[in-house]
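This document opens with one chain alone, in structure tokens, the form predicted on its own.
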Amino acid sequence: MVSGATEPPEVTVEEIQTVDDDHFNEDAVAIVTGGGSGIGRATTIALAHNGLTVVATDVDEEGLAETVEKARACDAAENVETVTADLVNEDDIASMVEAAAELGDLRYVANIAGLQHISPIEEFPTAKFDELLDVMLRGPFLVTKHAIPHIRATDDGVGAIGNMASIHSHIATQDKVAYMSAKFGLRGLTQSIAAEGEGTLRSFSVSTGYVKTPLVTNQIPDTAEERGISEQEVVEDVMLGESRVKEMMAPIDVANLFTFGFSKRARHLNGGDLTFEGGHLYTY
């Protein structure tokens, strides 16, 4: 039996991991893409609660405003700034990064924004394939490209870029060809950053199983229709069937991984992938 509902939970102060790090202060700036909902929202709140100035960016202006309200409940709203930007538009990205850099020392980037589309390859719309790769691979590349000069320009060059990957950056499932292609590529981007980061600018990716976010819960009906099964079977058999932990992660669980990855406690995490997937990848 699957334990826990699939409804995205609220972030609470008690669930936020705090890390003692000299760079976790208001003079240090972190960019979080996809900050208007889900993992991006939780990461924005967690990093702000840890003392960083956080620029949350999204195409969803109302979602960003809601993130600020949720941060207020966690005593973190004063550290959150929002910039509406479209990751498909390089001018938007460049302006967003510059706005972040004006707030202090830009040191951290969390590339989290994501999309999903469910369809077999032969029916997959080409425009939708392009859109998913633009947002989840080209977008992180562009944010990284514009952020790196600012990170290198800090007094010590210390910083990190974290990319939201997935177990689907390791294994493939049916009907998600664009998502898989983007996530596999994102791990390549992560390792490329590490190769060029000279040891002080680090990179890492985070690969989780299914997380209680709108991106995941909204795909349950589409997957059920595509496979001809019930929504309950999608959760129990498709999403959690191969996992030893029969429970979806909460967004704050993932946010805490980004907090750790950015901190000095993870200084040897460089190019690597944090896999938190309930045993899905490593057991059978």
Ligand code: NAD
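Shown: the form predicted on its own; wanted: the form predicted together with this ligand:
For this one, just the chain is written down, with no partner chains and no other molecules.
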């Protein structure tokens, strides 16, 4: 059972959810932020495999190159373009969105990039607070702001903005004040887009518990050592202690939610949250 606990799984073609949707073709463009790692990488591959042209963007250029390599293994690399951009910089964001819009009909945005900083409120560095808010709230707002005119300019105005939230956009824990401030805010952004989207331009958020990405799996061996417990106990008791499902989600499980959320099958999902957290929020 412990096997694989500390390694983020690779995406395989068999796990990719495909949806038959007239808009899922290479004329339609999707932007995926955080495309150089973890959930953003899996989402890039999943959407490209569904036939969309995907602009994977990240501040990590090497990570983006690796995403293209991984997409190749899923026969999806030819649909992936990469743009290096820093989400704290509005000029970078504006150029990235323009580059995406030149590739076809920009219809979809997956705001996924993120980072964490752990510290009690009274010691939380203000610059770190600003950075987390910039990347995870102001960044998604700016990508959305620059993308909306392009989505509205398509022949039918159909499109969607999907925002990667978290259980920490519903409940709070200690020492993650910036993360929760950003993620709670992201749900406000999501609902604001729905309020202004006139039904064809939709929005949704995705809230999960722990997902097996480098961000999380890198912590497992250290936590096991610190607490003197096994890696399996870290996963089941510490990370998934409040969850009924004692298995971490894989990045592709999250990516599949973005594919569904963008598709016509989710045309009544607007402003809502895809809460996939193993029962953490709904049981006790």
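Note that the structure is predicted; figures quoted are calculated from it, not measured. Numbering follows the first chain given and starts at 1. Take the two forms, superpose them, and find the largest set of C-alpha atoms that agree within 1.5 Å; that set is the rigid core.
Once the rigid core is used as the reference frame, the Cα position of residue 66 differs between the two forms by less than 2 Å. Positional change of residue 257 between the two forms stays under 2 Å at the C-alpha, relative to the superposed core.
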